[in-house]
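As a starting point, one isolated chain is supplied in structure tokens, in the form predicted on its own.
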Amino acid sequence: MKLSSKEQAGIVILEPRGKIMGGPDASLLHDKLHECIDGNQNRIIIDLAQVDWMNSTGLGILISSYTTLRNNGGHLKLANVTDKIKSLLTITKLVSVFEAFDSVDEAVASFK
């Protein structure tokens, strides 16, 4: 997995590419959180279009970065999540826990 970032509106929005599996991805999502929280940016979307694939350990990368922004006074949201990843979300009952976006523009307006 590859992880851009850039800001809008006040909003980061994280850009992770290609698969989502765990391992090294964990902790360069981690600390890209932290250093968002660190630097009072906690309000944060993950832009979902370029990932490939996510499996179990991916899935909870993301549980983790939502309880660590919300006991942050934080906000996760996602954007663009692909028929795969919502599919999965849908399985494991988590579609009622994250807010999903079918673009990262509605995203964005929903903080306001």
The other form holds:
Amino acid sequence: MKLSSKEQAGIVILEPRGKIMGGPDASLLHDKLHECIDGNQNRIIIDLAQVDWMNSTGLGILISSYTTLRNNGGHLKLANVTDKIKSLLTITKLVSVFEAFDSVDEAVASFK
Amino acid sequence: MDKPVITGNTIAIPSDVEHLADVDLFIEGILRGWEVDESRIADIAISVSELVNNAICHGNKSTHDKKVSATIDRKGSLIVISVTDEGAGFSPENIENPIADDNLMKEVGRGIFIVKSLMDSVDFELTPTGSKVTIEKGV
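Complement to the form predicted on its own: the form predicted in complex with the partner chain:
Below is the entire complex, every chain and molecule, led by the chain shown above.
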């Protein structure tokens, strides 16, 4: 997995690419999310457009970040959730937890 | 064992999650060679990653010298994959339901549930040397 990030309207947008399966790739995403949180950047969007798939480790990272942000008055939102990940979120009932948008722009607008 | 070893349709790795990607590359490569569609490849790859991760972390308790092996076969339209470790095994019936309200926000505990959801069958077995999980998926 590779990870890049940018800011739009004061909101951090993380752009992982590839597969999130555990090991070094998962640490990369986990560490970046918590770096943002530690830096008081508590409005974060994860753009999943380029993520082929993730497993339960990836879901665990999303939950950890969601909970930490919520406890600090922030929000984690998802954008461009692919069919494969949407299916996993549905199977695990996490679809009821995460706010998901069809585009990054829609996710950014939802913060206003 | 310091690095992955491939023998025919089997890959063996040391118990280190840094080798998850090696197993994935191996399994996905074989599935593409068999012209399995991409959606099923993803389902199988996710499931194998769950089983190998469990074998490394829970089975072998990340003891580097213990190995985890994954073997892939095709029986007609059925893909069969076995993941073995050198651990003491576990009781799948003791796994908590991850979609229960009390467990929904837990960060861990979904792996086997996801495997059961994505695969046609999942079989758990204790062997004289460790544990073995076999999954099957029609393609």
